[in-house]
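A single chain comes next, written as structure tokens; it is the form predicted alone.
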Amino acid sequence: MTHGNRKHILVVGAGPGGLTAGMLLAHRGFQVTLVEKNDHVGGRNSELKLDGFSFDLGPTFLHQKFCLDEIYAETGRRSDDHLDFVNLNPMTRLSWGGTSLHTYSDRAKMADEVERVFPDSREGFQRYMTEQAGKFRAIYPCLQHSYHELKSFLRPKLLKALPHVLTTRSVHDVLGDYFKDERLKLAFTFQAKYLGMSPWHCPALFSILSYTEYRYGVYHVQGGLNRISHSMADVFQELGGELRLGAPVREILHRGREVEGVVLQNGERIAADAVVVNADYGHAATRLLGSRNVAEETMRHKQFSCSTFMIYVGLDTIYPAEPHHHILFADDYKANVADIQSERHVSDDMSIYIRNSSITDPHVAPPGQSGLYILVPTINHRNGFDWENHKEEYADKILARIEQRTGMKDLRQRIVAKRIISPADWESASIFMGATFNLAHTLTQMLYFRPHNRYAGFDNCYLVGGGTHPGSGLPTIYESGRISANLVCDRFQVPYQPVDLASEYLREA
């Protein structure tokens, strides 16, 4: 397994977490092999190609860009030299019936916009930004460490943050301290969707999610956010890493507490000194560990996030007056969220997220044409809803609502290419229960109580991705990759030099 004095690390899955860990470990001198079941990199952050159009399969917002900057910096690179970032201002249009709010990362502009749409709300916004800055400063450092040992809770940084963590309040409760209008509260709580959770149940500490957007902005990457995965794969290989596409893993091999490598679906065995797992957590834990698999029924008892109903459409026109990001809230948002949380009811009164990136990005569609990415949060596949016989009908309801509530009145007539991904399709793609945001981020499934970065029961198996600490969302997934890479280095006593760009941002918070 050990080649010369270099340990061999095997990474299973080329999603954002696996690519991050692979980059860092290759840079730090390990021999790294990254095996990916698909013929392309990226996992849920990959490219979906459709008749000349290019879509992001999953994430479309990059927030906390400094997290990504740190990963590149640790390999002696600048992310801006590899990727073309666009800082979006305005960031998103939020619409409730006939009322719309544009969001900005410019604090003065955002205060003016909040006051314009919701009079007498400026003071609440300013107070929110000031008070959440302190909360962000306290919590952020706690997301940069592993919690595979209980003594982690004795870290001074975590003790300082505990009052923000140990509360029964929800994100929605917190926003009630600053705003009276329910719609304005939603403008600062809809980010709970990144966690696949309801703002009425999402723990209060996650009120920092909207703060980070309004403070540090959201970015588009020209060509799509999937370019990040392509760039990371390029850097990984420049650093000497071996990337093997079309190489699905059948089983992770282990003896006692030691993982010994993997066997691929084709029967090939690859020995390793440590394994980093970037497969979907629920899938990996129930399918890839042979005699140590978790029973599926046991896994299903955990709380999982919602799923997403996706429509990707190529159009024969461009809608230049429509925003890059647009969220259409359900008429009764609370009832819509309750339906999703029930895991049984598919809402006809749905909330819809639309990305119209062609107004910003010339690389994603043929000239004169555009692509729309449409996402509707919905039930996961726990109870087996018959999506196959309902998805076309549901997609048509969504498209009709978009025509009714936006300037895209002839949308359905303009479609020249279409692809639908339902929760059942996500489940077929090895995402446990089709829960696209992974395990729910409840207090009983966070920090030490979330699957550990060093997989419990093993000494040399590590988890990365949304199903481990710190959680789902691109910045936290990058952080999971770095945490696990650091743990591998600690195990084999390989020194590394951390890069800290975040402290400067925290000081400015």
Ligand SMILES: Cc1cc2nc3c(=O)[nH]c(=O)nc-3n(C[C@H](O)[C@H](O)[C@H](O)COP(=O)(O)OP(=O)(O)OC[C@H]3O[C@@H](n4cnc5c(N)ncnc54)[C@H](O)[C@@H]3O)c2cc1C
Second form
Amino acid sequence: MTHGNRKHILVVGAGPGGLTAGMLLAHRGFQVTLVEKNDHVGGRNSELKLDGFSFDLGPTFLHQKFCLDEIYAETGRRSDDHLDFVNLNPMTRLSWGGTSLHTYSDRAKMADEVERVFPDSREGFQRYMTEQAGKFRAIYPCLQHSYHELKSFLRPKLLKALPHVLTTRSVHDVLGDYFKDERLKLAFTFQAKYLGMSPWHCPALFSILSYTEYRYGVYHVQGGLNRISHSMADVFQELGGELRLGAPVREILHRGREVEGVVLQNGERIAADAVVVNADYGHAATRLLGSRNVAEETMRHKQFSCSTFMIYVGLDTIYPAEPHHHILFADDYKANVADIQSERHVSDDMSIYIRNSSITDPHVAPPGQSGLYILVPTINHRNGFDWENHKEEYADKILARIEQRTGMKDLRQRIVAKRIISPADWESASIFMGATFNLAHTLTQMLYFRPHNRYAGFDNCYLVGGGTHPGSGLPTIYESGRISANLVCDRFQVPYQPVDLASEYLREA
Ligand SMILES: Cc1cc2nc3c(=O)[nH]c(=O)nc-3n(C[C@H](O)[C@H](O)[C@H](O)COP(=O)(O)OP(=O)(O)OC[C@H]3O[C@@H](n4cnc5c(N)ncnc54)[C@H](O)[C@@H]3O)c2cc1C
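Provide the structure of the form predicted together with the ligand, given the form predicted alone shown above.
Time for the whole complex; same chain goes first.
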């Protein structure tokens, strides 16, 4: 297990969380083995290849790029030397029936745009940006620490942020302080869907999500955001980490409060001084811990995020007038969100997100062709739904709606390749209940009340990824990797040099 005087750390899963922890621990001098069940890295942030087209399986928006930059910087690298980032401006087109708003991270441009589309709203926008800056400054530092002990609530940083956290208001309530028009409120609250939540239920503190988007922008990576996973895996290996693909873990071995390593599906045992778990939390906690597994019924009592119905289509054309990111809101968005929250009703009046990256990126489709990534937030798989018999019909309804609401009038005739992923498919890919954004981010499932970065009941087992603190979304997942790497260092008394690029951004906030 220990190699010379270096401790051996085993990481289960090469998603964004596992790759972050792996990179940092390898850089900090540990012997690290990363075992991944798939034959490729990235998890939900991996590449989906289809007949010459390349899609991102999951993430398409990179927010708070400085979080990723900090991870590279600690290893002595610049993320920009490894990845070709594009700061999108406009970021997204938001459409309601005949009305569209283009969003910008340039504050002056965004102020002009909200005023153009929703007269008399400039003042509310400026006030929102100024007031949310203070809130973000108070909350951000609280996301950088572990909450595995109750006394963590006494940290001065958290005490300062508590008034923003401990309120029964929702994100939607907060936006009512700034805007009257319901559509404009949605432009600043739909980001709750990044957490798989409803703006009417998502805790008020998450109003900082739209703030960070409008303040720090949205990045694309040429080739797709899955390039980030590939690059992180390369750096991990450059740092001496061992990456084993096609190596599913069957069980994490333990004795008392200590984990001792893992056993793979093929029966191979790998001993380790600590284990970092990136596999989906609900899946790992119910399936990978042998006699310490949480009962599935107990897990199901927790609140989970929504799921996503995905259509990836390769087209024999490019639609140059269609934006990179486009969100088509349901006619009755509140009813659509209520359907999703019910965990039972699949909306016919659905909201649709379309990503047309070929207008920005020449690497994702053959010349003259393009790929569309279509995401529809929908019910998770808690109550089951016969997706197998309904997915083609549902996909067709979605494509018809896109033809009706956008300039892509002949979309269905242009399709040369298609793949559908339903909530049932996500569940089959070891994502508990197909809840693509993990446990819901309710006040009762956050901070100390979210599964801890140091897994409860063990001294040397750690969680990373969307199911632990600080939560789902790439920047917070990178942070979870760093928090758990720090805890591993604390346990083995290995010093490390933290990198802080964020403070400068916060000062400017
Ligand atoms: C459709 C979709 C769109 C999203 N869009 C965005 C977005 O635009 N921006 C954003 O910031 N976030 C987005 N997210 C949320 C989040 O950032 C991603 O889901 C992210 O990839 C989650 O990272 P993770 O590290 O938690 O886990 P995962 O990416 O799920 O990685 C876990 C890894 O563990 C592996 N594993 C599981 N079980 C085992 C086992 N037994 N043995 C070995 N390996 C195992 C899996 O194969 C996987 O590789 C999106 C998510 C989805 C699903």
